[in-house]
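The chain below stands alone and is given in structure tokens; this is the form predicted alone.
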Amino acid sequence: MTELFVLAEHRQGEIRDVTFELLTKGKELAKKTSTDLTAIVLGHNAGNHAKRLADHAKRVLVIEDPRLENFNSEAYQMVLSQLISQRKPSLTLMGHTAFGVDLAPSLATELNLPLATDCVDLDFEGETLTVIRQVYGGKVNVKARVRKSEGYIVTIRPATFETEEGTPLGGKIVTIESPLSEDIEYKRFIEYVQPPAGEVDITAADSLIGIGRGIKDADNMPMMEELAATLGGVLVCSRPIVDKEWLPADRQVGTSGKTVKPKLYIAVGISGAFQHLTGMKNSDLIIAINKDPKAPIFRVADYGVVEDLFKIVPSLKSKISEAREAHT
């Protein structure tokens, strides 16, 4: 084994968090297998990306090309298939995002490499790659051995691993000439469409207030919206709230919704079914409010309040407002 690749994902000039999560796991695997951790960044004027990635990898390979400024799976595949064929990394990691889901299967098929998708962990046991995937809606973790190969491609679920800064590695930045010779007319980037006004990307929010069936009635939604507004956070939910159409599906957290990792997650009236816990358990700080002391949500919470939410939420909102006023 010589190299372990992590493909950087960037959008609108920003490297996505999943990239640093993968580099953290990649560093662990590289150390175990005596492999060099190499970050790959494809783009245009990507010098700042490369400098930032150099703190997290031993080597950064940069492929500059105007046709790589925005993600195009066809262009990425043309570049990566050549790069992987030449350098033969033991493993190529990318996020299980719209980016990775579009790219990884086709790339693996072209290179005839084993592919494991939507993994929540992986490891090398000797020269055998093992991966952990969730099945039955997250009820069961399955450990699978991947057929032996000189290389593998794996996509990792976002927010699975904690990002560790550590000591900057000062990786060497190497610029490689782009192999693209002509424009790809049959598949091209047109524009980036922002979410409609009023909608938010809950995966990017620092503070989330999660609500569940414990709020009982739609008439109590304004109270929860006021709490979120007072805190400067975003209101999200478990599956029952979406089923009742009290919040849209893009606000759902869990295996059938989105995986989030905010700085603060307040779970209000959420019992904590495994489907929901899977989507938020890696939040930096979790506060749970539930009148059932045996609710599963308390297993992952850093702080828990065993009390009727209708007593706690108004008081919490009032205290937050007082604290804000005191600092203005």
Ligand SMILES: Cc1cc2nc3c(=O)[nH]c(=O)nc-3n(C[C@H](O)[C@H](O)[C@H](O)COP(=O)(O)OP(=O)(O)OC[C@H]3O[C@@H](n4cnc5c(N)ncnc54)[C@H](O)[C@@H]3O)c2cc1C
The other form holds:
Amino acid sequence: MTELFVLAEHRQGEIRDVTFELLTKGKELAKKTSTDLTAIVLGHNAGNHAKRLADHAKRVLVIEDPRLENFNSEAYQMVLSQLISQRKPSLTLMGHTAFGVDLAPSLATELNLPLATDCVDLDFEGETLTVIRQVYGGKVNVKARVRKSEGYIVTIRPATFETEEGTPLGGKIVTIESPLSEDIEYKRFIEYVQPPAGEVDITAADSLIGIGRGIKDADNMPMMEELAATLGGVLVCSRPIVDKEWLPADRQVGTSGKTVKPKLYIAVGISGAFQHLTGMKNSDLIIAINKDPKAPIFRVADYGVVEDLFKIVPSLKSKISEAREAHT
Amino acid sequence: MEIIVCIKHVPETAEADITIDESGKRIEVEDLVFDINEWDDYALEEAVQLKEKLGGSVTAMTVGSEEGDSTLRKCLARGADRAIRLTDKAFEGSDGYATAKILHRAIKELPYDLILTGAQAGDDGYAQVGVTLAELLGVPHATMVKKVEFSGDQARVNRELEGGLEAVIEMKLPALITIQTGINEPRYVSIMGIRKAKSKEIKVLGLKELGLKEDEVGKAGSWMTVERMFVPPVEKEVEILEGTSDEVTTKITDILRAKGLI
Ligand SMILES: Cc1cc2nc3c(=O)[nH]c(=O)nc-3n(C[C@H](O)[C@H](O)[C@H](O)COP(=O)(O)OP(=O)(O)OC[C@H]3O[C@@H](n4cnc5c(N)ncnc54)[C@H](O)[C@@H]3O)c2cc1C
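Okay, that one was the form predicted alone. Can I see the form predicted together with the ligand too?
All chains and molecules follow, beginning with the one already shown.
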């Protein structure tokens, strides 16, 4: 029977969440298209990973090789291009992550299989694969048809599908001999570098004020610091603020920063790109202040203010200050 | 070091009012301001800094219409030595894959040690062109890079992974690197630079010059065909607080007080 591949992603001994999200979606698609859901894991001593994956797939293919322990696109591509050419899965899913982004385009090009990246949904409509992607910083969705082919590669945005913990599927674990014979010639993994521990743990704070590019100028930082202090919260930010070095990297919220779940998140001048939303959308209460009524941040917020932040912030600061004084 | 930087001229959309046009397949771009793609801005700066340190030259290259010249001129003003624009009616509607094929044809004729692209483009966000191009050229790649160093024929780069973790990778040159924001501080263009760049040549190459066939590029040569565009669904129904600034901030304060947050 034809297979549908889900490529497991792991790092430093842990399977990454996106893998189970993909397996959940993969299961639904496999059922719809009467194909077998196969999880693929490349690694070293990957037995434990395989056991966990077996709960979520009909079959788990394990390729064991010390050279596959840490992700190296060159080695991974060699293994996967052979595997896909031999077994011809109808579809191969992987995460649109630092892993998938480094691997999928070259793999698809080598195999001459169509690739759709950063998808938030996909479906087979008859024989045609259609995908939904988000463009223009999350302001517009596109439904696109993928050119007809005997197989496809699709990368899926993380945290798009929710993992379902259904009854374990008891998938069969099959170990395949590593096809890596020659040396990995061009590319070497050297080491991981951990981010330095920050001064404050933003994941522990109850109230966060998140600031974005909308604050425009470093001169406006004190105003934002004051708002955070008045509220008794911590100032955090979107990526551009760290890129400009207005705040240190440990204050960044999002996929390449921290994931937070405070009681209160006030987003000020943040558009709401998915990389930011992933890091904060599960906060208990979200208030967004943005002058653009169509900013994607409003799609995850509880309350919104469509206004120039420079009109709102000073007034908000004094109101909160008054309220706190009245309270004490 | 001979460096080629791939650049995209994109509309600024974070603050703009975006509307989907009548065809339902595109957005209205007439009123939008175009500029260099944010990630490419850092890629160009990295290229120029490497040239300043190691010698060599920087070539900026773009696929697109004549309107991209303003962005190419900015690249010249900021330190690129040459600018090449790949333009043809047949290229219109190209997706990431077709775009990579066009760039490949132009680049394979040039000398290079390093190719830089942005990690992604802010408009269609494929994050695909760089790595596809590397595969077509048969050179190694590394994506979302925040640090680049060289020793001999090796590049040593820090890739940014999730949660602020980085992976250090070594690659043989020539190689392709996609650049992540924050790797450097893009410089401002000097008035002198802009003046000088005005007279510099922008080389233009089309389908024929590149030896491409019509069905390899544009819609015919793409993997993806847009069916329709639509406004994304909401995850939560937001309540917009209306009124004067004073009224709005009173409302926020009331909400925070009711929830015991102040
Ligand atoms: C691999 C990768 C990882 C990434 N990781 C992260 C991450 O971890 N965290 C992150 O945040 N981003 C991340 N990004 C970047 C992300 O894609 C966006 O570019 C970024 O989040 C945008 O930040 P922003 O919302 O502050 O800026 P913009 O998108 O420029 O938005 C600015 C907003 O401010 C509003 N505004 C402007 N002026 C005013 C005013 N006077 N009053 C009110 N509102 C105003 C505008 O309407 C706009 O909505 C990542 C990108 C990539 C490719």
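Each form is matched to the other, and the largest set of C-alpha atoms that superpose within 1.5 Å is called the rigid core. Numbering follows the first chain given and starts at 1. No experiment lies behind these values; they were computed from the predicted model shown.
> Does Leu42 move its CA by 2 angstroms or more between the two forms when the core is aligned?
No, its C-alpha moves less than 2 Å.
> Glu307: with the rigid core matched between the two forms, does its Cα shift 2 Å or more?
Yes, the C-alpha position differs by at least 2 Å between the two forms.
> Does the C-alpha of Gly171 move 2 Å or more between the two forms once the rigid core is lined up?
Result for Gly171: no, shift under 2 Å.
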